[in-house]
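Shown here is one chain on its own, the form predicted alone, set out as structure tokens.
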Amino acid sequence: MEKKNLDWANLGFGYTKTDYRWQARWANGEWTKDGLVTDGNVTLSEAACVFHYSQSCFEGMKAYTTKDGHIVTFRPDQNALRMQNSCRRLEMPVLPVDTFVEAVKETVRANAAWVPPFGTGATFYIRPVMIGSGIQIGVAPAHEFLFRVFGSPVGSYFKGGVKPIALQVSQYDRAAPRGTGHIKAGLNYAMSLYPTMEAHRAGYAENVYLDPATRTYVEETGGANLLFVDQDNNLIVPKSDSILPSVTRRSLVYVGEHYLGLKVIERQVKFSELKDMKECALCGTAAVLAPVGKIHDPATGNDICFPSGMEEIGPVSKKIRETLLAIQSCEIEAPEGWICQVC
């Protein structure tokens, strides 16, 4: 299979428009599969309830190409589990595992000629993606639903690849405690796009943001979760009712624990410790590990400078970012369960 002339190498972290995606519509009470199409577009009409009352939930994850040239995706079950806690908290329909996974597979093997080829440091991003299409125009949930999946070649999320990143400490909330922090939810990353561009405006690439009942307590940051070493190198891992669950930090973590023999400790962390730690990283799908050198404090004016400086990623996030991309690739055997073949 001939894969597309693209410049793989020099890809940014974009949408492309690919040959195929997949759709299911939900309507009296149950699911009906449309299957691969090949319009990018989706009409929709100007009541539909996502428009009004953002109705709406997301996933994002990736294939890869290995090296003995099969395409894999990433524990994809996973995906579909946080999105039926993510449909049941908005009052959405629930997708069979079975179904989602079917569509990602289905959607990765039609367009595997967008799927950079093996060491490029491209992948092929997939977003599955949910939304509340019918007609709503009082407060409740829509009775009609879109189920879609597409995909697109990508490059790193942040430029500059893994170099170390500033960030500086958000002066508005990410979520209200009980609110919706825990599931991906649309709305979520709407009340971050203002904070988010604010960083950007100040000359970092993230916001880090602190529990909003006391503002004591490192949460996560826009779209990413943080891990941290400390002194003894442990890996230290923000506990939180209200951080996103990452499929990614989870296997991280997993790798951390269990491929390198690290500690990991799981708990509140305040941000006065911060100075003290060696390592700070953000992880997620799009960006797997993202090592930070600093984190700025507009309210103090202060900046906390991690040991592992802003030239180069620090040891252990190092060992621990290269340990599960292999694993992604099928270089390492990986755990019962993370590698979903497509073709």
Ligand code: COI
Second form
Amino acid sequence: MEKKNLDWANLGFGYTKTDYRWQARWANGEWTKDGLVTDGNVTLSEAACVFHYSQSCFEGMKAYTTKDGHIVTFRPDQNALRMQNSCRRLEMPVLPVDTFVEAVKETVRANAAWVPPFGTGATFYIRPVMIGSGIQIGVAPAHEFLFRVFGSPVGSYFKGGVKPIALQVSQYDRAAPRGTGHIKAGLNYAMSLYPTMEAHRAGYAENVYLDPATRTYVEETGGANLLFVDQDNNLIVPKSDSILPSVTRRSLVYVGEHYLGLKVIERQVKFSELKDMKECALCGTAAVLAPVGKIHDPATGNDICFPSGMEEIGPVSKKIRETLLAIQSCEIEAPEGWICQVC
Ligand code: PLP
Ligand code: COI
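Having looked at the form predicted alone, could you now put up the form predicted in complex with the named molecule?
Full assembly next; the chain just shown is listed first.
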């Protein structure tokens, strides 16, 4: 198979239309698998539930080319399970894990020419999405649903690769207590667009959201979880019911504990403690692990500047990032069940 002629090393994080996507439709209590299709457009009624009541959820994952030329994905079963949780909370039909994983593998295999070669730094981003496609005018779930998986070759999410980024504390909340913060609902991102653009206009890469009930504890960013390294080199993981359970974060934590011998402490983290942390990073599929050099708090005008600074990634963040990347591209052995070979 001949690869597409792309400038792999200089890709941004964006959509490139590839050759195939995978589709299934739900109606009358059953899934119908269309399988691979070529049309990248979807035609819907103007009265489709998704347009009015935002009945939609999605996932984000990546495929990697290994050193020996295979293509693999990383823990797709975890994304399948998380999408099932999203669907339950949004009154959408649950897709079996096997169907989800089959859809992902078929999409990647069919688009193998678009999967960036090993060593380019680029990856193939996979976006499974489900929407309420049926007509619905009264506020109620749709009666028909569409599930699609498509993918696109991508480079790094933040410009500058692993150069530390600056964040600001959002004056808006991301997720209500007992709301939808723990699922990957499109509506969580719709409401984040205004604060995201505010952060960008002020010169910050992303927002840090605080717990909405008390605005005392740190939750996560708009599109990634947060991690900290304390003075004793422990990995500190914020705990909250309204954080999205990141597959990357759970994997980094496992890597920290089992590959690098770090002590991992998952607990509520007060915003006031951040000034005592040695390192800060955000993590997610798109972002991998991005070091955070500084967090600005518009409420007080203060900056928290982490000792690792704005030039270099901190040593613990560097080690866990590199170890995870090596696992994902099969350079070092993965824990059982993490690597799913596509071809
Ligand atoms: N938190 C939010 C709000 C996200 O959108 C994402 C991205 O998927 C993550 C965390 C990271 O999750 P994962 O590592 O599973 O991609
Ligand atoms: C991902 O990391 O896959 C996401 O979905 C985050 C998104 C904000 C790009």
